[in-house]
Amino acid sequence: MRAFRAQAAAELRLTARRGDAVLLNLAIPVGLLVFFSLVDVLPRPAHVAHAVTFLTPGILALAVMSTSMVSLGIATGFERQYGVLKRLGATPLGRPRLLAAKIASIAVIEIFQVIVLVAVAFAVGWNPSGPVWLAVPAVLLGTAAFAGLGLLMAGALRAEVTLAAANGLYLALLLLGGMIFPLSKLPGGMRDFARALPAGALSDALHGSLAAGGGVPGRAWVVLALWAVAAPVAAARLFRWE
């Protein structure tokens, strides 16, 4: 165990001191949720009174992928590139500690992300209601979900493939994602296909649980089920630890 703590606590450290993930994964997501929370002038559905009520729950999807997907895919796969999987896998720590530490440092820097999202939340005027505890399960699953596919791109790809592809999945996610503007704007097909991705599921179950008289539709469940598992599924499969 003193391993893999110490190896959880040097992912942390290393993340903290990553510029590009300090922006990515905090200052992106508290920058969108407070400027278009007090510059009201995205789309959002009828019944929703103030800005921050929908974006908020999109921004915690945000989060997610940012840290699982993004910022866990280009670390790996830079670390890839240089040997520093082989050689830490061939440590006494050994390759499951490896991929469990980071894990966990996804864990913490997730649970960090919530506290300072909802902080800055409530600072706004959020006000929350509905089935809060099914976000639980949905931030869970859509973690499972981002982290293989990130795992995925880092163990199958180029460092510099895997920067690129990550960043391009993130702005389009994004877009499709229902984290800034509502699915219902977009086109029927587009639409429909929005929804059968993780950022798409994951923002409906978050929106679904934190809005009153919501609930999260059996759809969304099913779609952040099926890349909770396919995702990492093709991610051990595919990945290459050099």
The other form holds:
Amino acid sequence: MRAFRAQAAAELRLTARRGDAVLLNLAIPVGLLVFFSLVDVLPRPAHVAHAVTFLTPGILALAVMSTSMVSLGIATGFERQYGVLKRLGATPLGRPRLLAAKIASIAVIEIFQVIVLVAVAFAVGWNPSGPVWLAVPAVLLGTAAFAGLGLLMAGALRAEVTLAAANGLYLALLLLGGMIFPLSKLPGGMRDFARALPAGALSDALHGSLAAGGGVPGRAWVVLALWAVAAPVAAARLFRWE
Amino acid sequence: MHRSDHPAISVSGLVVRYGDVVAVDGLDLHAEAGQVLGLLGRNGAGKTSTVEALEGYRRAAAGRLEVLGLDPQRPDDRTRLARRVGVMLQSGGVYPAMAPGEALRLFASYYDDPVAPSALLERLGLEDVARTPWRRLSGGEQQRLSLALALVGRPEVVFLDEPTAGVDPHGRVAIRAEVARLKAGGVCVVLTTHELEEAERLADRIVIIEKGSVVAAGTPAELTSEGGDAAARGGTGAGGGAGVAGVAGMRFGAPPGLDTAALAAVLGAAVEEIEPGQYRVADPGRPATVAALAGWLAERDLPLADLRTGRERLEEVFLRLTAGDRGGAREEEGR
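Based on the form predicted alone presented above, generate the structure block for the form predicted together with its partner chain.
Everything in the complex follows now, all chains and molecules, and the chain you saw is the first one.
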């Protein structure tokens, strides 16, 4: 337990020291939320009256993706490249506890992100409605799916490639994930594609649970659950420790 | 502390392959508690592959490996060994953003009865950089931190892969002191190096590895002394049997192309030009022989570049045993 706590604390400290992680996990989501809530230029679904109503669930999905896919993937990829994972393999820490520590540190970061983003959202006039508690399983499934993707890249690609791929994927999913642009505004084929991706499914689930209007579509749960199983399984199969 | 009855290290017939390339080819090793075993060989000889098989990183294609009576190739045994074995990788292994003090405290948390991080920082001269991130440390400081991390769990066996590579003289002294301390504490240390002087200084027993096989083994004295043939292991693989560990004799440097037959007649001992301008005399270096050599050269007004007598240095033994066929050296080591 002591080793797990120390490892989780170390993971958190290292993340907090990484400027790119702080930017990606906190500054960009907060900035986007504040800017586009106050500057009403983004398209939003017809039934949504205020920008912040649409943006808050989308930005929460973005925050989950940043932490569990981009930040985790890049950090783990470099840990592999620098022989840290190899060296830890020769200590009594063990892979299960290392993985548990990474999961715990992600959970702590996400809780922090949610607190900050929800506080900022309320400050700019957010008024949530809907089956709010459904956001919890949505975030858990989304975290599993994105962490699986992040670790898949980290364990199979060179660290520099992971860095580029994770950032590229981040941008693509930001646009295709219904996070700042509604999926309903995408052309038909692109929309169906986007809804099959974990980002689209997560933002659908969060929009459904945090905004009035019909709850979470079943399709979003199915897609999210499939990614939440498939991505970690693929990562476990393909992960090379050195 | 509990010490097992098993030998610290016991390896027989180890084979490690990378695809079709054989990196380790039927290697035997043995080391006891309190012994410092030096694996000496040039780059690509198979040192790291051997150590990494013992650490459980590399799969052995064949052979029997035991560390403290456990098999590092078996996952559950490897888990048990993780508490009792310290590892220093050839490079890396530490979070680049983590400082020595922080890294040692983290690693200390993995063990039940760790050495105090502050004590290790002091012993390895890392106090002044205790808060400096790994990536800003010098090569020698990084090596010393890697060593400290290998020691924090009070291991019974320590593997050090090129511990003194890139370390300045002060760092080497600190590392040697730690190895001596481990030995005194009954710890078995296995270290690799291609630096002969380090092997001679650090190790009780040296195993010279060439192309994945042991070509000679013994104490530094055995390897460099006359009649050390017993230490050389003939016929165990490529290069085996070529020789002889240590031939005592007198060596000198002079202009190339001397008439060795004439000189031999004067000295009353065989003279051989082992390489252009380097000569070996089959004589332990008696003053009369030295005087005769000096006189012979003086008559011809020839300079004497250098003169050494007595034991062959380990470097010469090593170069002789691993001579030839450099193109055959394997390059995969450490990959």
